[in-house]
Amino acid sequence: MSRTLYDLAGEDPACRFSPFCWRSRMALAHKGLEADAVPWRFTEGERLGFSGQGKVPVLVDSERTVADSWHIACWLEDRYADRPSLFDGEGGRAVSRFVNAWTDGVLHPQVARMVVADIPPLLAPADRAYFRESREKRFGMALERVSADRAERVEAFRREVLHPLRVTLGQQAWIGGEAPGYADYIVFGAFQWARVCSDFELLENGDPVATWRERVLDLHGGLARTVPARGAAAPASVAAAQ
């Protein structure tokens, strides 16, 4: 059975940075389900016609054709039923969907307005372009004035944004619990967004929540490591060996 994984990259097809792509990459992985994934870009929009919308990720699995990296874990969760499951049952996947909406509506706009500026240079020029305008408009400002002020932003999103999460992860290794889930790669794309486009680091050394990134980035062979960090994000010795 043919998987395809339409998935968001840079100017360098090996920078894969869009948090919603990775959690559909960790699914996959989870289900031990392999999908070739492939670079798509901003202004590659008619490439995604076939599946009726202009946003990565779509997976293409065989016949079905699902769009939306939720859609896409309840398609796996369901069409896969037989291997390890991402939500351990309908009272996590209840709570996976508010821990993607929490994720989506309070984490993103945070962390984005600490890495946007740092995007553009990893873009192709006509993708360049296109990101610097819509997300202009979007936020009202030139992206440099977007993440001035962020090393004083760093200090609240640490404390004030992160507390479940530090909480949560003080007292288990993982946010489902026992065992990784889909929970974990929701949260954890926020995390490996930023990990990949910028060298602001976001996480304190030491911080639980620093130290789950790197179980998360550990998982599936390491599958999260394969796209080299261009911050303090990745340890020094997995660094050297990129």
Contents of the next structure:
2 protein chains.
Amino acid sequence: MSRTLYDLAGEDPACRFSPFCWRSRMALAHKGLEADAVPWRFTEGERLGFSGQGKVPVLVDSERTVADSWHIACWLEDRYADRPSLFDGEGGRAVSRFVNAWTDGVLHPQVARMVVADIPPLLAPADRAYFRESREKRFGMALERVSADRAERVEAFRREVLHPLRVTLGQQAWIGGEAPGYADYIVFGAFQWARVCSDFELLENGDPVATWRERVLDLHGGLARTVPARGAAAPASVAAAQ
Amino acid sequence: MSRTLYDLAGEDPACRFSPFCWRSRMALAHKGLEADAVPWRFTEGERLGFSGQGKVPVLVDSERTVADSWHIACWLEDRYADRPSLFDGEGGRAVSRFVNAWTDGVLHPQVARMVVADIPPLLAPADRAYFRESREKRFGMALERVSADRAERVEAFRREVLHPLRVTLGQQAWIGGEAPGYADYIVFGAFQWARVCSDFELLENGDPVATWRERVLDLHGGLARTVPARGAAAPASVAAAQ
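Hand over the structure of the form predicted together with another copy of the chain; the form predicted on its own is what we had up.
And the full complex, kicking off with our chain again.
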């Protein structure tokens, strides 16, 4: 069976940083499903024409095409119902939508402000121009200005924005409960995005959110560690595997 | 079988405004369980000595005593597993803890700032002094100053704080999915608190969050409407029922 995930990449095809694509990669691994994560770039919208839209992630699972990370998670949960569950019941699926909305609407904008200026150098030339223009229009200023106050901003981010996450992880090992679930992957995507794009550290050592992030990085054979943190040397084994 | 819920009350014993107690009252109704919701006041901590702590809600279910709204929900879910589920699976229970943490840590402080000055006149005299002193110490200023900017503050509250809730309710009828669940009651408690304590309107007409709030008010025979909104006349039938 062929299975392909179109996955956002930097100029280096091994650089995979999309928080939404990481949700899908972790969901596939959770289900124990192989997929060829092929590199795709912002300015290659036409390559996704077959999906009826122009954004990643897009999963092609045999003859079925599924776009959008949430729909991919639901597809995997329903199609592979006999494999480990992403939601652990319909209530888990429903309430994970709130986690999805919080991550998209609260966590991502905060992370974006702190790492966005580090992204252009990672991108292929055509993407670099597209990214800077579209994001500077969105923020209404140069990307370097958007991220300029991050050293001060990160304090409130840790204390206030991450508070509900920290409380939850003080009560149970995973957002999904006793075992990781899709809610963990939703939130983790944001931290993986920052990890791959920027050497600016969002979390303090000892924060329960930081220890949880390490545990997610360890999941599924260390899948998310196969892409090195920005500024870290790629481990030899990973470099060889590329 | 006797079942008693100790429920925070104002000077008027019919005035029930605790967001945490409303979580438990809605959870009991969801399970189709009768309980005698007895009035309790802030300064009656000793009346709860049997529970090992001094806060409501406390549920006494035959010989079992359960304190804390989250533990009460879990007790009801596990003890009455054959009745309609509050969580619809273990994933729903786990991820609802995030909703609980978000509500306690983000939603409640925002609502508190906007309604806290309206609370003292509702309280019994001893509670009034306790409440003003403890809350003014917490906020570091007079309660009237805390709430003074609410007309401006409410705009960002609606647009930013409620954003994840609005997105979720744009995708499904309830936070719990196709049917209401405990996650709905967690969040609803904050709006019921504001509704009973203050005539300041947190929501705009037409906001999906407002239509959801109305639907929660209609649940379980309109249980949450049996306490009138502040400033509204009690419906004759409710007044008679008291």
